[in-house]
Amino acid sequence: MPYHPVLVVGGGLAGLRAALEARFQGVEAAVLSLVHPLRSHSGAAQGGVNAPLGNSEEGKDDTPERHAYETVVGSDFLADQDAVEAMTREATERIFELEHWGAPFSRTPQGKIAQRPFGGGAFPRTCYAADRTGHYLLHTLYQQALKYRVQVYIEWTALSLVVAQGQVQGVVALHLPSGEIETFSAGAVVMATGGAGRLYRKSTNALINTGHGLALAYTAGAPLKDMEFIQFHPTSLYGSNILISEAARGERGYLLNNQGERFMQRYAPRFMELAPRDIVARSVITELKEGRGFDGAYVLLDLRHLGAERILERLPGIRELAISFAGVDPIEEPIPVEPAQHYTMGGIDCNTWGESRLPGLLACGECACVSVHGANRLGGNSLLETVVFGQRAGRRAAELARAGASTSSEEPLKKALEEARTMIEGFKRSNGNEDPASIREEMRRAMWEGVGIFREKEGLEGAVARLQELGERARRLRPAHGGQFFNQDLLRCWELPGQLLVAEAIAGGALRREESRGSHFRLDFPQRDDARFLHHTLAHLTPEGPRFEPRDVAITRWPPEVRKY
């Protein structure tokens, strides 16, 4: 049985810098990642990462405090207000780290790294290399990683946690080459596992962003927060849903609807097509539903006046990524765009160390829900937090890990382990005939279309309603595939019924706030109202599916106001 101090779930950003970190505070850290580190999710990040630098001459007299205004007002005042002061406070010692470690960032002419503006923000504030920021930012972290000889566990997933006596004491981890089923002894558990975008039936996520991580830790004991608070990306390709990032709105790309209009202006007509994603989202499907579109399904991105030299400078991936699934050279033609889904706010309610209350359990990255986005996250502030918070979390866990090792005891692994074993036999073995494949589709489209960008309460209801009533079938699946090497079935009718459970507790979240906040909009709450619901929701598992709790929202220095662009 291995033994790891610290044991990080989840090889992206967050993950590889929660481990390096441990590493640096003198504890031996692994990382157990279902795909190669190189192909997390963190990789498809395009635009850039914040920081006020203040590198260009626009954004001079940027500041950490300005920018974390700015992230509070484009939360609707729902984050934790310390925590995003903690963000940006830390973001301009984490961009140097990475450009130390060899991030080859974008540069001005004077050899600064390069800004560019973003969404909801005064300044160009977001660092970039070209529109393969997270290309690169992995890259970096992973050669470090090496560098520090951080042990990899590669296509490894985890199937449970183990808790024995209110603590975490490691992992039950599937590998899926070979099958074997091994339990990981850890001193602390960091869940780095990435966002819950695959319970969407349109989104910009890959494929391995199922939500699982967020179930694990769900169904151990951990609380999940501000589930109900769901980005969806404005700009993503037509039809395939591939994420056009918002550094070609950032270029100054315009949005167009079938009158040539450049329709922002009816809706943010100070900030036009950098508003917050929340408000363009909303607005690119008010021009849709009232006959503006095209089809009646997308509308344009228009990059051709930057000119060819500006886009194959700054958004060669865009336009590769256009050409390749959509047969559009942005160069000549506008991109056809619809909206999808693309961020999970909430997440593992942790606090600004990435403790969560199950002692033992850390989180980091998008799993996490330490508070920084509240009820809308801003562009470029997501690979910010993975460094950020990643950071931060592998110290507190080595920390921990140095306090309490000599507490983890075998037992409760070994138990764990036989009843994965169990788990998996019964799968193999189920008489049941309901296909998962199907009840994933039926709970993507549940999702969709009831819990999407705008919502009401018959909706809301039937979806969660749905999502019970799946969550019953799921109990009846058919028989796992019986193969050793490989068994991607296998997996999924494992992750099903987690999946089922996040899903539940966002939908159950968003019935409950009666209010429209950020990226969560109810046509018949269609007001923010403070008075009620400036809080946070806290879901916790109980067999009768979920309870919640509210929570208030930390406010050290910007009382609530109205949210203008």
The other form holds:
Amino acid sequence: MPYHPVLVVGGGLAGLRAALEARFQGVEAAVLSLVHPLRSHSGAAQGGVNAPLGNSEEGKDDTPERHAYETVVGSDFLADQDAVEAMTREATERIFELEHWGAPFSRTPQGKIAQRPFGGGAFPRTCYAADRTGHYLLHTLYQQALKYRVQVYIEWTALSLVVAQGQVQGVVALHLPSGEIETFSAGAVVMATGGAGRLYRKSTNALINTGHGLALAYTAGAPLKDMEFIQFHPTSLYGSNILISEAARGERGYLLNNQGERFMQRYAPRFMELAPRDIVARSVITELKEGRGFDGAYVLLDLRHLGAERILERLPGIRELAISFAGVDPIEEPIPVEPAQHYTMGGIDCNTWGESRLPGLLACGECACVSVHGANRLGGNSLLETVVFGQRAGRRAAELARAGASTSSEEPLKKALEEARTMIEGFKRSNGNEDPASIREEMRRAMWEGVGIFREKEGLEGAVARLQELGERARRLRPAHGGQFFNQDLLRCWELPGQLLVAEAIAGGALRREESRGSHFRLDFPQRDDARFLHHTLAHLTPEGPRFEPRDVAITRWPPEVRKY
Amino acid sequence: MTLNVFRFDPEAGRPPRYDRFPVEAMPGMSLLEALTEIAERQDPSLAFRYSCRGAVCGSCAMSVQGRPRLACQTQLKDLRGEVLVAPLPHLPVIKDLVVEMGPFYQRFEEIMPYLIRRTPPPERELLQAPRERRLLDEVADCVWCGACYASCPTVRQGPSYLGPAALLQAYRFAADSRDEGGREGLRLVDREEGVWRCHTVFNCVEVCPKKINPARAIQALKRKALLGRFKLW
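If the structure you just shared is the form predicted on its own, then what does the corresponding form predicted in complex with its partner chain look like?
After this comes the whole thing, all chains and molecules, with the earlier chain placed first.
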């Protein structure tokens, strides 16, 4: 069985950065990736990555402290301030490093990295590469992974984490092309599997963002944190829900209702379209509910006043997407947009070095909750999180792997392999009749309708009950396709029960939190309630379902204040 | 609408065949959504790659009516009647629409696809003028989908040719004002299996879903290679 001192699960930005860092620390690291790393969802990030470089005249007074403060306000004071300060302190170094590795950032006239304003920030702080920043950064890190010969197991998906004597020993994984199952023994396992957007009916996420990685950690005994905080992006392409970057508003695009009115003036008169995403998303839904949308379903994002030259230079990618997927050229017509699930603020509970509460298991990127985003993530902070905390998790994983002279026996790994084989045979020979596609669809609907942008007690209770019922039905799945090669049906069956558990952690957390904070908006409790809820939510998996537990927020410098834009 | 989808399962010991799947083309539906619908409702054994569904990850390249395209970027409304859906040519089939991409990825590794620097990095970013950065527009957008590789007649003739995608990648670094790889990088493509095998058929330009022009990049590399030789004399 292959052994790697550091084994990273997930080949997106966070995972690649973690693996590279382990290499830099002199420890061998391998990446296990469900898709070729360049297919990771990181590549879909458009707008940019935040760092207080101060490269423009308007931004020259920017500092890590300003960046941290605005991140904390954006998070509605739920972010851990020590974690935020670590992130903003290290931002500049991580960005320059990416640039030195060849990331093709857009440039100022002086040749410096160009920066644009983003929601919730008082300075132009978002470093960008046209509107394909994620694509360029992902390619840059993959190039470095090739250069430093990081071994990547492509199209291997982790089926389970192996825990013995309270310590993670490795993973059992399936090679999709060959159908081969193998155990990977590891000194430390770093989860970097991204978010869980596909638990929702409408999501900007890639189809591979099923939440499977979160489920693996959760079922192995690592608690999830703050799962009720789900970001809804205000501007996804109407119908397909493909992301239309916040950069479009950063470049001063307008949001218009069916009266031709810039409706944000009613909700955030100071920041207008550049208020944080939670506020803009709720404003859009309010417009739609009050009959000021188009066909009751979408509003318009108007870029025409920017002119063809600026659109072609700064937003070529979203122009291409609008043309390909909506038949609309933003130079000539406004883009129809609607809110959709976009980001999972919560995740595997971990500290600022990526360590989860399960020894030997670390996490970084969207699947982790450090927490730097709190109740609402600012645009441009997720790419930053991947490289800052990817680097940190890689470093700590290397230290742990070096310290723990792997004396663990192979027995638990062999046993886990046998269990996985038995489960796969069980799926193939099942005598159930439930169709995984319909259960998944019902789950996505329950989440969208009950645990969406606006929430209230009854809807949340309904969603929890529905998810439990679907969990029961998922025990009786019809037999999976029995084929050996590239059997995606088997994978979909394997993932489904875990997805339902993660969904229940989200819905249960949202039901418990009787207040409105950041992305979590309760119609029945529309105010933030610091007295009762200025704390994180930890979800532990028990045989009876999730057990929730509060955890204090780390407040170092900024006591909670009213969040106003 | 009917999709005629290439089917092959190495386990079955049967020759490949085409299966006909009726599809109800909803407004705005992509070919990828139609395939997903088939896998969920009609035949769960159907295999195809997917990820972003927004034409940025390059997973779902396949041959549609004989032309390499991204399934997610292909709208059903632009297709008529009986639609032929097959795996990308020039690469071995693993199952159905899934091909072994290894030989294609291998080509990239041959050209050292990363920025080469010899001087130590400065404290801040390396400066790059906007006009220098503009040279990377388009050429850095490649998503490694393989559509150009699959459309190239020279690739068809033999597997040794680097192919348009890897050569475009080589040009991406040759064109970067920050790259100090210089002649070393160029040597990797200035050979028979490199730029000189391109016969400027321009299929790659035709099929690129990101509207990139690999042929132009290859011509630019040829010029650089020639100039490099003159300098040696």
